[in-house]
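Only one chain is given next, in structure tokens, and it is the form predicted alone.
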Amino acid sequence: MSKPCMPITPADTHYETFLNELRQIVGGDAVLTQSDISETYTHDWARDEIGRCLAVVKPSTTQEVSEICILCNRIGVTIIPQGGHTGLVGGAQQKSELGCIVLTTQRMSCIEDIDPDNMTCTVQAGVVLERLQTELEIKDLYFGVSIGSQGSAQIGGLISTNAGGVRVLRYGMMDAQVLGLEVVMADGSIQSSMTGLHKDNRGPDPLRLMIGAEGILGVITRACLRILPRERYSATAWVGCASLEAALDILRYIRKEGYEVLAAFEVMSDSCMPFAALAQEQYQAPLDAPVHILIAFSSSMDLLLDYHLETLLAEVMNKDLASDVIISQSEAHGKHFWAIREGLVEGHAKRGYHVRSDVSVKLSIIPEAASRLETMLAKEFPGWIPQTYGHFGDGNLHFNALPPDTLSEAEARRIGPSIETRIFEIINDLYGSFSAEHGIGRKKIEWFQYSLPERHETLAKIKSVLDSNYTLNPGCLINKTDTK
């Protein structure tokens, strides 16, 4: 393969020629340039990162993606794949140079097939998660990933980042839902493992490398996903307890006695609750306690879930592990509980800039990890407000730090990276992960290289083979210099 020429810029004489070639591939209305490129494509969800690009290109078929890759690989323009753009680690925008295009999969939104017998569905990469769940529900089916941004997040992006969410405890990460993929490689070749088979042991599937690769190895265009019978019955409870140690004891008991129906186990410190109400006034904590727990049972069978959850929580109260319990009285009541939990994220965003983290440790270490993080923040960054919450049942904490009201945004942004560094140092010392479910993107490359140098080096070698011209999402996940 020949080396690409220098990346073109809007000032280059070949710029318009390049745009015309893109328009010939996808149609004139599917290529956006200059003032037509809205913040939808350039600003990340948290509005912390702003990207730049020569154009936004919106293909509608795998073949169009292939032709775009061939063109860009030939002339030296890099490609930033972009799905619903709900990520938080800067993986879907590039701000250092203009020599790139954003390839958005939003027009690739076809649910091609739902197979209730095989318990699979085949979808294009741009299908929005919430729409897929709605279509499956009509057929009494279900997909095992649930996240707060499911109204915008797309399947291709969820696969590329190996998304998690609130049901990982029950169903696992996104990689557990993927049976096969169709991928366009950097040179434009199309590869597929879309057999629809639940068992296919003909050697390892190389395309599974695309799961969690954040678009650096190929562009995911279609997927065959595992689906499930719809959970028609559910029970939800809000529990108050004195500490994270008590929350861990409650999890141990509930998991032991109700493992088959335990769907979610979320924990929030009491300091989080005012910020849920900041999102919407009605998102008030249902009870007073130092630590709040949200527990969900679900099943496709009528197993008297409310009765079983109430019985188990009565035992929890008898053991003095919980101080108060509220069982949802209806489906709407349960959804309100979940709205409060999801409102935390919106409330933090409404307040303004803050330090976010997405970390994980072994379950038994969660109380120690949280204690060390909160102590660090209080001692080293006085006035900053700790926010400890997350998917407790699978060891995933979102430890956030909100700046004091008296601190200017500019000063908060100056201090923020130091707080993030201390968070990562503590988690690394506890043999945990600085990225539980959000990925690496461009923000966490240095920590990835520092904490897992062998993995970083191996991925860099794979990148150099599959994308020797470094066309796909440069600067994301791995350092470009390590691909040589």
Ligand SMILES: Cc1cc2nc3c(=O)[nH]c(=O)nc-3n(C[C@H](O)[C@H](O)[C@H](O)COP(=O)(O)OP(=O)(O)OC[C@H]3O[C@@H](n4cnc5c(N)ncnc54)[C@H](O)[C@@H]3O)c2cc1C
Contents of the next structure:
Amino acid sequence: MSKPCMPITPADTHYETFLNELRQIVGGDAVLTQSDISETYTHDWARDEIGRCLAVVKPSTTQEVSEICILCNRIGVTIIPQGGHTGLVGGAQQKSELGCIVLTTQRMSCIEDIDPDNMTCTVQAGVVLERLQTELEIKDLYFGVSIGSQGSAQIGGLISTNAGGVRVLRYGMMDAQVLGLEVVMADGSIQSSMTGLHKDNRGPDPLRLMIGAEGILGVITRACLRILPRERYSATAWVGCASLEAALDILRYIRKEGYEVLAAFEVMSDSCMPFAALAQEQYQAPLDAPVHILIAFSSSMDLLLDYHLETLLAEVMNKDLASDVIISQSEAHGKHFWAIREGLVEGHAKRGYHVRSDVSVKLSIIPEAASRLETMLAKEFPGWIPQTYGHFGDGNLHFNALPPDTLSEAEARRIGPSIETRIFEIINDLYGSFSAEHGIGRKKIEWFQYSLPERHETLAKIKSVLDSNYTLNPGCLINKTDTK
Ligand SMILES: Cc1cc2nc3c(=O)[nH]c(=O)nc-3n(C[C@H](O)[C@H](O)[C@H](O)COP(=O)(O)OP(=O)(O)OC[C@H]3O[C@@H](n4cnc5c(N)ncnc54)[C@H](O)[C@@H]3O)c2cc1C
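To complete the pair, please output the form predicted in complex with the ligand; the form predicted alone was given just before.
Shown next: the complete complex, the earlier chain at its head.
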């Protein structure tokens, strides 16, 4: 079948021929069409957007991904790579089915090798993060990225979005864990930097461009990842304080005194707490305070973490920085603290449509950023409920706005984009980033182009070289019209 001049639709005569060619590559059961395509592939996690596609194709090997790319490139069908579909910026789906397929890596789920000597593991792109964590833990090992969606998010998606999460403070983002990649390029060629070497300066590795590229430059099929000794010891505390300024002072002190063992420093404003309980009733704030902090210490060696955390927090109380402190009494108690923190994201989703943001600023101006955002919401969008929380230790805030109960969903969705614009303007004004973790996807292209025109233009040039037919994830991260 040669390249049709118009994008394929299900009404076209060559649609069935195309599907048969796909079936020959991956097997009949691994191509889904029409009513077989479940919401897993079409509805994003937040249920904000509904995607469409000609087919969902489920390769199980790199070779199959390569053959799919060759076929699609030849006939002009575009490919949307999809992992766990937990991305929050619409990168893994497209609203129109016009000439696109979803390529899901869910069958590429093999943990090929765990090498405790080399401190690396080799995995296929479709391995779910939580499964990798569990397998490593059995072997007394650990992976440095932990995020709320880890029960579904896959390694390929995590690398493609350069995911962050709650351990960035200690271990960095996903890019810090990647030692090598195997990638199928748009033309079907397979490239690899999977040497397993910790040091290799034979020129820069061009495949590292795939990290954070959201599937527009290649399909990640395998990865070699850095692993760590298991953190066998941990101590967790819930701290209450009066303000984000106080939270910043607490971070400064704890970081200075406990840098080597500080693993996480999460902050939540008190207005967030009822929404954690919306996810599960037992997720109640353990104490009363305007600002809540979750602090974790961890180590592979027994360093009396509970003792040190308690001592440092006693000093924090002496300095009048905190109003209350609860140190977890057991592993289960510590896990419950974390469940409250993760529960609030679920609670927001349960409540329904809301404006989500994922911003970062330099640490010292987090309180100012939060204050400006909250003042803006109160003045310009009265009744909307501010939710300030996030990975405070990395300067990363999620400032969400929940619509008032009295507003219909349609009306809230109409107003929401104006709030997003104001958040963007304030953060831009503070020289921050409007996307600290989640990426650009299809939702934030305009701001990306506006705030970082040079980066956008360079990426568009790279795209036009690596994917001249614009086969991979069109409309994500950059617009087709932007390629020169
Ligand atoms: C409850 C919840 C909590 C979250 N918490 C965090 C958090 O703390 N930190 C954070 O950074 N993110 C967070 N996220 C966002 C999301 O989980 C991450 O972006 C995650 O990395 C996406 O992985 P995925 O497998 O679901 O990718 P998908 O959503 O399937 O895809 C994301 C992007 O990557 C591309 N892609 C997927 N697989 C491949 C591949 N193999 N090759 C090339 N491109 C590919 C897609 O085309 C898309 O552009 C959260 C999301 C939810 C729902």
